[in-house]
Amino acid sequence: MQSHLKLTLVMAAAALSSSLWAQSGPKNQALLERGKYLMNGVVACGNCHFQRDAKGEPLLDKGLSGGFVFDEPPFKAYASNITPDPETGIGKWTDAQLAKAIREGIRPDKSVIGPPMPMAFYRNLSDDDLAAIIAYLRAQKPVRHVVPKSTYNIPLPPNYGPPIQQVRATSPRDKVKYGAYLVEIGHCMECHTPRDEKGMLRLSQLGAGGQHFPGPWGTSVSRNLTPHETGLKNASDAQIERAIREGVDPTGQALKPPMGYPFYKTISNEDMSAIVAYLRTLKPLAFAGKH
């Protein structure tokens, strides 16, 4: 836990390149410390694509360099570098080949980046939200790191969809339909909600949880998201915000990686309320796995 949080101290007082603070305009800067909210926020890319020692804690010195493996038997997938490194990671990316990787899963050699790159939900980024992650992406430290190929034992897809033109920003107004937006950019459902056989989502057991994740610490169960008794029915707001910010469950329980409560702890009040009123939302369904 005193891991977690000097992670989470050290995101909160992160500044960006000040040599690009010094080129920005208001405009820019704005978008700047958007994509930084983003990132070490709801979004947190860092919680797959920092780089990790072997007991699986991150090296806050080699940034978003990539290397943490999944090994299911679907796929054994390494997270990329995404540092702007040129030989390494995305120095040599444009900006609409970035937005293409993130938004669309085709790399600039027009490969298919698998799984568990949450592209399905990946797709729903504003074009406002895009740009932020882009430029915060670009003012990172670049840092060189060779990270292994992932390969599949199955089939990827020649794409996600059609090619995405334009995404327009979700209004706060609508706190539910807000909320949704920011549980699918933050990819929620990609870790609590069952797969099949092939490592598919079963989207009709959506926030089922059950998925289960080995790791050094263990082998951790993505929790029940839904209204049912088995998810978070019986669960009072403040214990919802608690689970996810804290890594506590309702019953006092510590939660376990990969869950990344050190960046949800930097989710704004207004931001959090929106993600539990879409939760309650959710269609009641039983806990699709065992403890």
Ligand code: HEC
Contents of the next structure:
Amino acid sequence: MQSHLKLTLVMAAAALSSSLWAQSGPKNQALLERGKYLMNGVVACGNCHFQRDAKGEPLLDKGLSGGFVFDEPPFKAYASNITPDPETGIGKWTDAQLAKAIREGIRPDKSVIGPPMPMAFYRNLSDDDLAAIIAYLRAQKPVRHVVPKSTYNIPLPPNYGPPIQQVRATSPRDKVKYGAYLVEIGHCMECHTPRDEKGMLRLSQLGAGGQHFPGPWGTSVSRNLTPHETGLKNASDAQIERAIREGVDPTGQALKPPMGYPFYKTISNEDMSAIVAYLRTLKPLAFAGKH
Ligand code: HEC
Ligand code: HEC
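Switching conditions: you have the form predicted on its own, so give me the form predicted together with heme C.
Every component of the complex follows; first up is the chain already shown.
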């Protein structure tokens, strides 16, 4: 009996150390690096999920522990705690459950994640990038932080589309297509496309700007990203890159939040150049807002 128990323990220890080895192996290291690059850069989940102080400044040591409130007429939504805390975060979710939540907007209890989490733009996250984001989330420090429950005065959809089986990676060699992928997983168009009376994005005016963002900074209005005179037609590539990375527009004026400039600073030159190449291919449209 005793030796049997001992054997079981030895086997359990072997299984544990081999899984630890797998986690620190080169493949996982590469996943984690990719996850870090995406999360600190174009994907910028932290722009919504960071815990913030009263002035809206991110409390970096509290990580992605949520609580930031989006108080809009159709909803009062609180960004969730997505640190690995087992009680108040996502610590008990499996990788498959996390994948379904991020890419399809469905939680393990089958409830639907509401706006402003940009669900429409995450459906195309490649399997590899999704795994990288999950590896990154798992590697974060667990932070205990209870976030209030969101309330929605609009009915949430039953889902955001059919279940997703597999999404292949887009090759960076196809520059414009890869730029489109980055703009999608960076949910740029969630802010840069006008909305109809029901709050839905007017996709026929993709990139034409005009959404209003009130905040401690006053009100900012998203700009027109299409190659139109009222958009980016006359801006050079360098000027567009500077706007995204540093938050300074072509006239030298500082750009206001909520765009996540500090995240976008870390986007690589190749990826930035792909983003700009894609923006140049958008249909030219007049600015959708009023000045
Ligand atoms: C524009 C803001 C925004 C962005 C960007 C965003 N989220 Fe969210 N997220 C939210 C809000 C708000 C909720 C809560 C919605 C609700 O209560 O239904 C949420 C909910 C979640 C949940 C559900 C957690 C739970 O306990 O119910 C997960 C998981 C999640 N987000 C992960 C992510 C990841 C990973 C990213 C980046 C790939 C991301 N989010 C980007 C705003 C955002
Ligand atoms: C959370 C909302 C939000 C997101 C996400 C967002 N933006 Fe913006 N963006 C804005 C707002 C608002 C402004 C204008 C700020 C101002 O006028 O002070 C702006 C300004 C810009 C400008 C300056 C344009 C000009 O005419 O000078 C560029 C370029 C830009 N965004 C590109 C992007 C790209 C590319 C992404 C995705 C990687 C992105 N934005 C994501 C809200 C957003």
